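Just the one chain here, the form predicted on its own, laid out as structure tokens.
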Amino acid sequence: MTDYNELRKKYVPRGVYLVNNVTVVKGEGAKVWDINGKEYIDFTTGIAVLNLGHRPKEVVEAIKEQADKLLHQCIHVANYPPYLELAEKLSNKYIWGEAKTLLLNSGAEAVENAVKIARYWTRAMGIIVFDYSFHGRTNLTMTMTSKHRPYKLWFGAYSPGIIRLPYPDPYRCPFKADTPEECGEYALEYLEKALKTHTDKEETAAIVLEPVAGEGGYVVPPKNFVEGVARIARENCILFVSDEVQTGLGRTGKFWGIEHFKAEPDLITVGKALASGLPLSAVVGRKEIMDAVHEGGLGGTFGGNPLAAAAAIKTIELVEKNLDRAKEVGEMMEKRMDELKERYDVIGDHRGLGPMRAFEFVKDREKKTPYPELVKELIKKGVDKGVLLLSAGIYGNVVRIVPPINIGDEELEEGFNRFEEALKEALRSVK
């Protein structure tokens, strides 16, 4: 039998990290199977990509049907239906006015193009981002990303024009506030001051914000902060960009994560779950802003590939049908996570929106000392127990739970049972 670990060690750069030491050969719904036939419940969904689970039947059928017609036709060479039909569908999901859509390949590419469009529209250079953020791994989006190690260490030569400000994490508020709302107010005051001390409104093109901080630890910001950011942007003629690469397509229980707040984004970046596993991303935004860029200023060879676009059209249809189920799954997850927090003192916090949730592990609840050693062991024990997990957070002490938004009750319950078994063993190992 082929030793895939040896192949990886010999031919894949060590910089390509691996969380779960498993070689997966098959996926179906909320489950995957490895080369030995062992079953796992997938609480990672490929880092929030497979919102409808592995190989949703109708999406697979749409891909097969498109494969019999056309594999590639660059949108700059000629029109083709999947690109245009998907652009129509995504533009109509922008509920704040008339919109247009640019199709691309990856989340980072979507963020890069949102920055390009914002800078073109405003003729300004500055981009405001926040601690805890993750926006990608390219030179520009790496600069925008908050966590230094491993994403930025030794790469240097960061892109200019990026202004980073404090983020109001309700659990670890940098302003030592007593309530999430107070934390949000302090962060807004800092933002308004920064428009005088860090940059100027006339030199600032956009404020880019994730509705839930993804890689930063699935941190849900206070409502007054998100809504205040949108208001400040509008009052200062700065574009507000909602980075929905991880929060979009029903992941938070609504189609867009920003819908949980009274805030109107000018541009939305979307990726990950858009095509149920095929590479595809987009920038969706106000018609006048999207149309501002000169002809030839936007695009790419593979953006809106026919197979990926066909998959995305069907994915959107299915996500729309499963939004109520996503809310139910989120409620069930919250209940089970409440129970686990009561039983285990090492769970300092759990949080999230809809079926986008996470545990933060600490050595001491009062001091909130991060416990990354436990998280590493928990993920290893998860493999033993048959559940795939992912870490997150700036301290590496968060475990995110990201099942399909349409996961069945029994599979969700079994996944949490396996998670708890893994946690018990991990606790025994680290003590």
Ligand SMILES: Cc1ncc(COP(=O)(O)O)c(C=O)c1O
Contents of the next structure:
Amino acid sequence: MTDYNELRKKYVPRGVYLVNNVTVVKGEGAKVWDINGKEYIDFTTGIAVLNLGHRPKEVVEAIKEQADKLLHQCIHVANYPPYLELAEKLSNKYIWGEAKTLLLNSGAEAVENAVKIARYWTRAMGIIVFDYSFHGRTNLTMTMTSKHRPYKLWFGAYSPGIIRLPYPDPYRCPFKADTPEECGEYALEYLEKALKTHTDKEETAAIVLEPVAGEGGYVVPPKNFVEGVARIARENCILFVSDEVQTGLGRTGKFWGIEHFKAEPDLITVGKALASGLPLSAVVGRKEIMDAVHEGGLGGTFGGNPLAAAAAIKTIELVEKNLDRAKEVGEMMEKRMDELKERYDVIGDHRGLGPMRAFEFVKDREKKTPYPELVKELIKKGVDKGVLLLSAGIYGNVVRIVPPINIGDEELEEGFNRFEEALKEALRSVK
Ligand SMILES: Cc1ncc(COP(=O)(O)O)c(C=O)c1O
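Would you generate the structure of this protein in the form predicted in complex with this ligand, following the form predicted on its own above?
Starting with the chain above, the whole complex follows.
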């Protein structure tokens, strides 16, 4: 039998990291199977991509149907229905007014294009981002990303014009505030001051924020912060960009993560779950802003590929039908996570919105000392027990639980049972 670990070692560069030492050959719903036929509950969904689980039947059918008609047609060469029908569908998901949609390939490409459009519209260069943010791995989006190692180390020179500000993590408030709201207030004060001390509103094109910090550790920012950021942007004629690459498509229990807040984004970036696993991303935004760029200024060869676009049209329909289930799943997860926090004092915090949730592990609840060694071990034991897990967070001490938003009760329960078994074993082996 082929040794895929060996192939990987020999032919794939070391920089392409691997979390679960498993070779997956099949997926269905919330489960995957490895090369030896072992079954796993997938609490990673390929990093928040398979919101409807592996191979949703109707999406697979839409892909097959499209494959029989047209595999590629560049949108600059000719019209083709899936691109235009998806653009219509996504534009109508922008609930704050009339919108237009640009289709692309990856989350990073969507963020890059949102920045291009914002700079064009405002004729300003500055982009404000926050600690904890992750926006991609291209030069610009890597610069916008906050965690230095592993994403940025030795990859400079970085892209100019990026201004990074403190992020009000309610669990580890950088301002040592007593409440999340107070932490949010301090972060807003800092932002307002930064428009005097770091830059000026006239030099600032956009503020880019994830409604829930994804790679940063599934941190839900205080409501007043998100709403204040949108308000400050508006008052200063700066665009507010909601990076929904990880939070979009029902991941938080609403279609867009930003819908949890009274905050109106000018532009939204979306990717990951958009096409149930095929590569596709988009910028959706206010019509006049999206339309500002001159003809030929936006696009690419593959953006809005017919197969991916056909998959996305069906995915959006199914996500809409599953939003109530997503909320239910989120509530079940929260309850189960509360119980686990009661039983294990290494769980310093658990948090999230809807079925986008995470545990933060600490050595000591009072000092909140991060416990990344335990997380590493927990993920390994998860593989033994049959549950796939993924870490996150500035300190690598967060485990995110990202099941399909429509996972069944039994699979969710079983996934948590396996998680708890893995945690018990991990605790035994790190002590
Ligand atoms: C919020 C956010 N933005 C952008 C990206 C980059 O997306 P991609 O990996 O598809 O380039 C990610 C990926 O994790 C993300 O979570």
